[in-house]
Amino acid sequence: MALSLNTARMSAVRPSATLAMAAKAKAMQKAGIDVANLSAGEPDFKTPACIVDYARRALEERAAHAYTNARGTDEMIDAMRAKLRREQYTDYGVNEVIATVGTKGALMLAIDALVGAGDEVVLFAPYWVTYADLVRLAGGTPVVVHTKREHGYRPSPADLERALTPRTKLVVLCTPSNPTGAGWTEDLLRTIYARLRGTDTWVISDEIYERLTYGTFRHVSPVSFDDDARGRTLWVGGVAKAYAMTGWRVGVAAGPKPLIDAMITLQQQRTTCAAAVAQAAAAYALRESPDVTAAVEEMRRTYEKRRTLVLERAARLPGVAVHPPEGAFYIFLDLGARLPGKHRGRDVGDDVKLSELLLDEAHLALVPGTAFDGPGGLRLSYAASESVLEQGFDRLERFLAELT
């Protein structure tokens, strides 16, 4: 007997290309194959020892073994609010914050609470793979604004204007960006918010990479602009990237009480709460003791050094262009001038085929740009050691030398 699935829902979502590529690369490594894995969107550092030690102490207490309030523990709520005052320059009440099961959990809850059939959600491509699928799962329609490398992967006001319609329910921002590392200027963000003033359009500001910025770029959170911006924005962040805590699965969101209340109701019925011990660790991280701050800055400086390396190596790849990332730990290799092509007599029609051949033959794992609605590109993560980065570029250089 063949039992059926909810095919309407499942047809609206695709497997995560980033997780799939990372899983395949890890499986090959487990089988003994030497893979240069530059696909992972997670730090290669361990969680700072002081955070782990705090979590270990929390495990000795009964509270860390039990369910927590769906909003989060008192400790976590206090830490979230303190972090937002310190870095977003915005005061949020106890009833305006929530701790979620990962930052992805915050995005899922918010989009489900806001978006329904007939609603449109503006996304700026290349965008993180999950945004569009979450919108479709909620019944909404992604409206994609394609940005260009030559413009720093930033939209123009005219680009935004063309995307907005009476059905626009939500605009999703991510700066610094995954997959391009592009950082958006304060002037651009203020221009976007000025256009939305007087509308009933919400904004999600995904700032998960806010602490990982380079050079002269300075991250500015739009929730600090004015009451209108604060009142239409869900701020989303977490501990995964800056604190090397991806596996702890704790996200943070802050916004107007009606939206946070809706997210809490959904979280109560779906996941109950983020894990108590993980919340304890996250709260300690967000409070930023001197040891934590020093560890975050050491990781950031390491990424900045690696960024210099990958930009130097990328500049040596004929026909490949990049925009120097202002933040995060990715570069987006633009191979539009090299595709389609042939490699040893085989057709390489697009970035998806290219990434498959790179993994299978060159043992180099990169994520195809098509997954991010950025066809012709490859995302390379420099959350890897310098030796692995050098190895990866050596393999990419040799492969591209045979791509005609």
Ligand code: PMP
Given for the second form:
Amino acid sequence: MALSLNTARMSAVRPSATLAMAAKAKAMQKAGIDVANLSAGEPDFKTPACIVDYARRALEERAAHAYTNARGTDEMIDAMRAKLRREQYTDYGVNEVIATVGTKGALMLAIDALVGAGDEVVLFAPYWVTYADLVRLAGGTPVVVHTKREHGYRPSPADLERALTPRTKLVVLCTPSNPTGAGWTEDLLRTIYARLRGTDTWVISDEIYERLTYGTFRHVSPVSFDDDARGRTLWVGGVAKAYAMTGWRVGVAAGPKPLIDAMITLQQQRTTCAAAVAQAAAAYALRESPDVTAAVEEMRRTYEKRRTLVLERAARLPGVAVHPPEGAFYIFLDLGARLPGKHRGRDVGDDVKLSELLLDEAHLALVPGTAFDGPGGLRLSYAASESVLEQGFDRLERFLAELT
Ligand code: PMP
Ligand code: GLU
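Got the form predicted on its own; any chance of the form predicted together with the ligand too?
Time for the whole complex; same chain goes first.
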């Protein structure tokens, strides 16, 4: 027998580096090793009890066990529209929204619906791992704009100009960003949209971290700008991060009807719908009753305190530079000045080797920047308790003291 896989398709995709690192750290913990796991982009909080209670009642009282419409339940559609009206000041019709299997599900359906062979998709590096793989799986070509820490991981208009061609089908934005935590200003977003005016280029605006912002930074969604911006943008959001609901697997998207219709057709044939009970929980979360708002704000404040701790500890690491994150729960440690190096006589050529040694020897799990097309960096997630963060920085400090 010569059983084979679809090698062409499988060569377009790599395992998710974030999920792989988190799984490795958890496996080591299970084996009894005390790993400081700062790899996963996953809240360390439980889903707020009021959301869980609502989901339990939904299961008991109504059809939260059954298939739903591929677009989502009526309750979910109402909740998504109300949220967008409330927070982005933007009206979306019933035909312009969809609930998906995680935010990843929305990105997958949209990229499949939009991108094909010969299409270019602009990504701003360091970018979240999954974007490039979804583009390649769809047959498209990622065109990467590298942004710099010194510029707050924001592109200049000239950077964007170099990336755009007549084949640019799509631009993917992510603010606040995974993996850098960078929040883009309204001015920058308006400049990007002004440049796209008159083109046939779509935008996916991944705003999954919109609620998690710090200091004076305020998140602004480009769909609130004008009809041109709204008409070329798929707004993508979710419940995973702000409401600590990663495992419920619900994402939300809003955009022009033809694109949402295509995503619904794909969803019908791929996964049918997001789980009914999870949609009930997500709808309750998105409606933001005062108990939900209070829970979200408490988690946000906790992340903000941890961010302060992380910035203080990072400032004490020689040769390591950071951009203070405006949002999300990541900080991107720029070790460019320390690499390549030697640790106890061994070559540490790059961030990938460094993250391997950190895990194996210092028992610290961080995600290598190369996974995000940000070589020389390490992503640290501060969705972890202060004691784990302190422990992680102690280990990193000790390791780096021996990196010459
Ligand atoms: N977009 C970004 C920027 C993310 O960091 C993540 C991480 N999970 C996702 C989308 C996917 O979210 P979900 O878990 O809802 O699929
Ligand atoms: N988005 C999170 C992360 O970047 C979860 C894992 C994933 O979906 O990539 O760590």
